[in-house]
Amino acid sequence: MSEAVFVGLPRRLVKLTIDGREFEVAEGSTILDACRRMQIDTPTLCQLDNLTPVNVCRVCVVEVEGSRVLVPACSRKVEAGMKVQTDSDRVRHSRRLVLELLASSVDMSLCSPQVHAWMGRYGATPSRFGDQVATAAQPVKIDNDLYVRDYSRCILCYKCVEACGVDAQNTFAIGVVGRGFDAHISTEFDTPLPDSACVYCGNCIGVCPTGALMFKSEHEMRAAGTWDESRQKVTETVCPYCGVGCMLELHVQDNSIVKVTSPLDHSVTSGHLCVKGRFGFEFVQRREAKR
């Protein structure tokens, strides 16, 4: 006779407004997850939903009545009668300037096509600080054979940081430091990566939604310009390394395998793989016939 598994109580429904629309969501939702129920597409640079909410980038911020401030919806847990404002003047004014300030200091050419839409949506117009802005434009670092760091792109969303912590790997190899516009991704101590604690999991790169970490693979592809995402297949598998049974997205173009990511909603991985997993597949292009 089989175990019964106990799957907790059910939650209780929670009742708010969000743009005069009445809507229940189950009780600890955040105001992101009613938004997403609702189908009201709000912007999120340093969201994911395998990682901790750290609220730096600011750009999700809705209006809530009673609140002197505009509050993170991406962290802001529902409470029962909330009345919320996704895009009031206030909200689409601070949305805009954000994306303006990050937009003219770092490079986010290589963002989802999505940040490029929700920068018109807005009115983003980075350029209107002229062409004598501070930026983060410095030299590409190529130090190791698996990703490169190219920080010019880097939003200082913490993504790689909370990967590399608690909620995925617990290596705690890099964090965010410095202040003020010298806050930078760096290791500890400022030790070369290669003498790090790094594990080269990858796992900063699969969260990474700028670019500004990369498969080494991607990087010379994108230097040469034979880098196409439309003639590129995506084709699921197991990773063959181990008995674990992490869900593989392998990336080919040209019958080739240029990178490999892993589904967020795995049960197994969370979109989180291994040094093996994700950077071990060389050998498949091994295929040349033995003598």
Given for the second form:
Amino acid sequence: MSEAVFVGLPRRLVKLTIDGREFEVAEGSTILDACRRMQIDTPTLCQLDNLTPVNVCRVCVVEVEGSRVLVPACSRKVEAGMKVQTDSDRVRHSRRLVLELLASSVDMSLCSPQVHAWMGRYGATPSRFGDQVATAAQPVKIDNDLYVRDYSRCILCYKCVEACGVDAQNTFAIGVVGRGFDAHISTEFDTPLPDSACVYCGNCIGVCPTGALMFKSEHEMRAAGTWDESRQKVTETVCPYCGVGCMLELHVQDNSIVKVTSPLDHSVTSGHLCVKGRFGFEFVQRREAKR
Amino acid sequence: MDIRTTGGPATAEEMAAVDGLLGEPESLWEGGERRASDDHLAYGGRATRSRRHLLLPVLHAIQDRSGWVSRGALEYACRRLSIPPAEAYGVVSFYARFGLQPRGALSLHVCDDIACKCSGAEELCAALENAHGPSGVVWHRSPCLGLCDRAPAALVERAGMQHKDRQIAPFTLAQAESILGGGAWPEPATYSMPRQAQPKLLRRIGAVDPESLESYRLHGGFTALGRAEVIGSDAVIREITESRLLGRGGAAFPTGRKWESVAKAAARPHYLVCNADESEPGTFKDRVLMENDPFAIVEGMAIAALATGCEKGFLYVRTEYPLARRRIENAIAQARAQGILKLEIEVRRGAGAYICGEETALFNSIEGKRGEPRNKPPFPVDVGLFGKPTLVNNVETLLNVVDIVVEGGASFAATGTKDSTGTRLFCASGHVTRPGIYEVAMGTPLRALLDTAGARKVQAVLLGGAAGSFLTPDQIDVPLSFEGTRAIGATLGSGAVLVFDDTADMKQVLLRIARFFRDESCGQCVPCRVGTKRQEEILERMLGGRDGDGRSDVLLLSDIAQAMRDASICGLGQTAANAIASGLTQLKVLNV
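Can you return the structure of this protein in the form predicted in complex with the partner chain rather than the form predicted on its own?
And the full complex, kicking off with our chain again.
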């Protein structure tokens, strides 16, 4: 007879009100979890299901009755009797300002269409701060053959630092450096990646929401004007290298692999890969004639 | 951890500075010599990692020895404490006082903040700029050094085997030239308290010898601790609750309620933190207390720890207060040696970050991390320093505690108003003839305080420091109590009372405040990181008279202000627009 397996204590249901509708979710859920269950589209930038919430972007803020300030939906746990508003004037104002402030300081053009839709929904007009404002504009860092870092697109969501650290890779090659508006992501003393602790797992690329971190292949194709997602096919396969069984999504354009990802909700990878799965695809497409 | 270092070795001096604090490394794994056994056996990792909270003390040791933190030294510290270099680099670069570029042993920090501006700091800085080049090489502009009572102020530091640092105020150009030329440093002036009738909290200032436990005893010292030991934890908390004491750090949280929560918290150990990171521009009360009555603060901490079951205490003091730090360290050592103080108290130095006065940022700083505030809840009473229940109290709060335990909560509550009990310390500076600390009963009109301090032709008063707000001359009858100031949309804040007469250039004051918040924002959350920058830029262009349309800029500022107030993680961002907003709307600084 097999032994009993502990499946954890049963989770109680907590009743709360969101936008006037009563709803029940399991205790320990966040307000964001509840909003998603209720099909309330909530903007997020620094939140990702496979990372610990850092609640720094503040675009998911909601109004909770009794709270002096707005609270981040991504990390605030639900409480019984909580009354939440996700579309009040205060909420809309803060979400709009967060998007405006970000877009006025960094290049958000490569963010997902969803982010652009949020900008439209909240009426974000980044240009209203004027054209003489400070930005994060700087040259792209290209110091290795696998990926590039374009920090003029970085919104400082901390995701890459988390993925490089305890949330996935435990390599700690990068950190948040400096303070205030000058804060940025960097290796120690801005060392080029080949001299840093980086192991090229590319998990930072996998979590980056703005295209600041990008496969070099994608970067070069974009520069040449040949990158065209409408002509790309995504093929699912299993990584051929070791026995772990990581699922790969091969993004193929013109019969060449241009990018490799893994689904966030995959039970083996949680979206994370190693250098071989992420970048070790060249052997598939070596086309020069055998000697 | 396998730490990859590429910056070359640390110098023998730098290694000695680190080892002086941590002891000799025991193995290769901790940064020592390779031994035969190290090839086959890894050990000591857990012990090494458990010391990561010593990163700031180690960085101070390096900086105190060589004047800056070199790459080799930082990487040696990383190996000794098992910290990834990228993370440690993030920490060093966070704190303004650590240098990452080579510089000379001597460094001179000149305050150019609001109070010092009223006493000619700008002219002083301009002269230094002329003679020694821009700030950042030989001399450095600094935010408020907490010497506003004797403005203008400076802090001078010399790295080396015998590290020396000293605050100098009032500071003159002649002194600057002499110090930069290698001359002797002027002795710090002793604090002379402005005359005032029957001070209570301040009664020992000037009377007691701050370096002698015996002298403190002769002034009734340690009777409160003795009584606390007799009546026990519950009774002490009852007295504090009955006193209706509200925290004096700025947030005005009921002290009794906080103590009760920590005392009842199930998780162990409990930590006590005395927040002495006083960095609010125009505030210097905690410095005066620590410099002149340090034993009372130690006694207050001992009582707090006893009442709430704290196993260990930390006192976090800003690095700009060297004399206060030495006096407190001396007081702790004497009280420990005499067996009066059973609590272990560690004094930690800040490193030039206003944000570390925010309690959760302060925890991260003690833990050896970037001083980024944490999201609340969970609150410190449940999850604080090292993730444990933590009691955080301001210096002035703890001083009040000592009196409450002796005289009883009810008697304490007889002074002041119904909702604001006791007396409160205010730091008068700027355009007043008698700057200094004033102790007044809560509810006293601000006008009375201004009259005593010698304010004339008042144009504006900044109450509560940069995080506070401006009052106009017709508002100075406001009673100095939590509820009285709240009624007119102001705050007592840290107790700073900065007075500006009709000669003050309020535009420059507003701009300095905007620059202060841009400099001191930690950069974690978007509303504050970008908001403080945009606020400064917009104010600059309005003052420059560009773009003509001031009204749309005012609207823009108020939009940013609301988002910062509503959506920032911590109190810094939430208050970063207050003073500027009140300057524009109340004082009509720009006539818009």
